[in-house]
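For reference, the chain that follows is the form predicted alone, supplied as structure tokens.
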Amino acid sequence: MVRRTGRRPGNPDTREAILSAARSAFAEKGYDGASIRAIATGAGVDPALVHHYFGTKDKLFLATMNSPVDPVDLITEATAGDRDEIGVRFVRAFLAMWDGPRGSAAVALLRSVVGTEWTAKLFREFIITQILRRAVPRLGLDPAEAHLRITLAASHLAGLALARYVIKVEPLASSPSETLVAAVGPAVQRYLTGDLPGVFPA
């Protein structure tokens, strides 16, 4: 049986070649302009290899970003239950999250995103296309307001990742959690569902 030239064969390198050709797509041509395909093309696999690495487009997505967690996880977690009660329960995912077993690997993310201009620019797409279209339907935002509220939220809650686990700034990094949900949460609610007077009418 001859074998067909020009494709890597499934080996140790071959996931690492996806995420390369991946992230060079993303970066390039943000997530809706990247193909599957063209990620297989630029990595000398199959697409179906492709496929069979990571599964969905959203899954290799998250793997080029080296996410510590799927944001669906967190969203639904956030979203289910009370709306008034929306942004401390935003706000508790998140910490418990950074401050469990994936914690380092959040770090890692967030110190790259603040290094280089390319993974800012995969970082931008990560929040567009993971978070904020999944986010939208769930909170029952009008869709004129979402995008703004829910960066909004994403930015107050990464400059709290950013001065508590990157930083590292006294007293917040070592203060309990919960004593940041309760001073949090009420921010994060107000952004995704309460009135901001000059930005969106009462």
Second form
Protein chains: 2
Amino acid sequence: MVRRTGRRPGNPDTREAILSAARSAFAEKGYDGASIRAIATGAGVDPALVHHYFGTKDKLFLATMNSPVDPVDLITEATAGDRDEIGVRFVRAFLAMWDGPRGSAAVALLRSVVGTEWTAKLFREFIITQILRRAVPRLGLDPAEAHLRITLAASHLAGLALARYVIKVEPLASSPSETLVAAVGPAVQRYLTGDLPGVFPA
Amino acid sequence: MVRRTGRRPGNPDTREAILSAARSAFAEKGYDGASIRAIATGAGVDPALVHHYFGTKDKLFLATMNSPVDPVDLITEATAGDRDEIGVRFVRAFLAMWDGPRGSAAVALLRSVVGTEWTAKLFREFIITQILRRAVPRLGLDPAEAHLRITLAASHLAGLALARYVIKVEPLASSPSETLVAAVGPAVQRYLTGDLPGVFPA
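Taking the form predicted alone as the starting point, write out the structure of the form predicted in complex with another copy of the chain.
Once more the chain from above appears, this time first in line as the rest of the complex follows.
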């Protein structure tokens, strides 16, 4: 890789130091408890430098997780159009992410998430702050039902990714993505907007 | 633990040696390619001792994986009764396994499966030989559709387990299991026995 001109040699290390301090802070104190100021102190840099490198706290957290996609982008894509087709568009956008250039980062993320209690805790923070808090309100669901609906849908999608991209189970692994969209889309749609007797009071 | 009388002190080591040799053989050669004879040679014991400790090759493989349950038992339980209720009974039996005394072994298995390519390969063998080959024929599905149907259902269940028991995402983690049976049962039922337009030719 060609080093960009005008950058001081110390900078890539600074970036890594910030990410490392952020990872510890988010895992120990949670998203809300970890301040940019404390992360900067942990990395031995000025807080302004954290903002310079990563922008918002949300963006820093996504970088810390090596997230291959911003969940808000996925949900924005899924909700742009007919509401009865959210499930199908959701699954399609999700599979496109895994099948695209960022797919290997997604595999690494899923592996690391499951690997230890520490990364599992980070991932819970990810789900709470990036998916439930930032992305879900855009779906326009009943707030009393939204979190269970979205975690049911997300758990199904996580299992699909696990089977198809990490464990690579056939025939799932080599099925055309549109076959899986047709199969899984209606299940996700039902979780998000369908009647769920026995789950929510009628 | 009290040592059983009449057992030679070397025996627990022998059992571990067989499991270790089996693990390597199954991962390298697959279930079919790994012979009991070769596993015995790898462990430096007589093949009869392998049968003495573990019974069948299937049972040895399940022990190698530390499988908390025999998939055949799960499917037998799910198929005992009304065919329209397979999905609900499947999810109920699956959650009971994770919520029961063998749940921590299941968490360890899922963590290890995702952790490395090596264990992922072992798990593919597990799915092919123990789930698809041994258990699925009992469901009485169209053989042309059975493998995609069961891997769709299994991927959903794996994701549910990942979210509820490994990552512990709320509100999934503390929802009553019967709430999840009501939510996920119909989705599993659809994968197993429902019409799936766009997936299979009408």
